[in-house]
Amino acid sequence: MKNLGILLSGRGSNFVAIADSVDAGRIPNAQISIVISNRADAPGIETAKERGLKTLVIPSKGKPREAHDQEVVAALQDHKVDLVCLAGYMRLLSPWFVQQFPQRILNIHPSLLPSFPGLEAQEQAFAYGVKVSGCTVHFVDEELDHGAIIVQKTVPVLDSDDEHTLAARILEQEHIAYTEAIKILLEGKYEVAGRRLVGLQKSEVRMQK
């Protein structure tokens, strides 16, 4: 059984999608071992409690980044987390944090990276006039919205869209993409070649073992 750790700062709709997929068996042999927020008022923490999951609030306000990150990493390690999933976690992780979980921290971003990194990606895409947008699940590395891409989903930008309707349709695809990405990583049938995540054939998987 693999342990997932969720980090969130807000309502955590992607966390709910992950939890639903775990419960439904779409992410087999996995459980959410801890849900951590840097904000006590994050609605996602209440949702996690209602679902009977272990929760922890580690406030970040007024703390140096490294000190806060050390507390969060310690909690993840205490709960034997195999994979860390960022679900609307509004904190940049320090390089030290990333190094504690190499290629085991996932983030989802509401654009087709490398286009429109950073905040308000849907608004950026809409304002730029792109015809296709989407979402990206990627490994977290030391740079913002930069790590190797695991799953992408495309969403057409309709003439009738505004940034809000586009964001809502992208969010639907985020929920699907995150489940797919977690399943790929937990199955382990891949390797990272440069920036490319490459699926392995059955014979290659056996050789790795």
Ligand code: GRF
Given for the second form:
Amino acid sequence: MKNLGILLSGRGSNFVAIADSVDAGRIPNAQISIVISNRADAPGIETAKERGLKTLVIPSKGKPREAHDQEVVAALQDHKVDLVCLAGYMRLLSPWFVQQFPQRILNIHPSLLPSFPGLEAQEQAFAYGVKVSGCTVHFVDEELDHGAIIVQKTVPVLDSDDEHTLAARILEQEHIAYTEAIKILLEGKYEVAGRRLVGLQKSEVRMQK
Ligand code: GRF
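Could you give the coordinates for the form predicted together with this ligand, as opposed to the form predicted on its own above?
So here's everything in the complex, that chain up top.
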């Protein structure tokens, strides 16, 4: 059984999608062992409690990044987390944090990276006038919205769209993409060559073990 640790700061719809996938067996042999928020008022943390999951609020306000990260990493280790899933976690992780979970931290971003990193990616894409956008699940490395890509989903930008309808259509794909990415990671049938995550054949997986 693999343990997932969820970090969030807000609404938590990606967390709910992951939790639903775990409950429905779409992510086999996995459980959510802890849900952590840096904000006490994050709606996602309430949802996690209602679902009977273990939750922790570790406030970040006024704390140096490293000190906060140390608390969060300690909590993840206490709960024996194998894979850390950032789900709307509005904090940059320190390089030290990233090094504690090498290729074991995922993030979801609402654009086709490397286009439109940073905040309000859907609005950025809409304002730029792109005809296709989407979402990206990627490894977290020391740079913002930067690590190797695990899954991307495309979404057309319609003439009738505004930022909100586009964001809503991207969000539907986010929920599907995150489950797919977690499954790929937990199954382990991949290798990362430079920035490219590529699937392995069954025989190659055996050879690696
Ligand atoms: C999502 O758009 C995600 O891509 C971004 O933050 C938002 C979080 O939404 N990183 P939710 O809290 O999962 O509903």
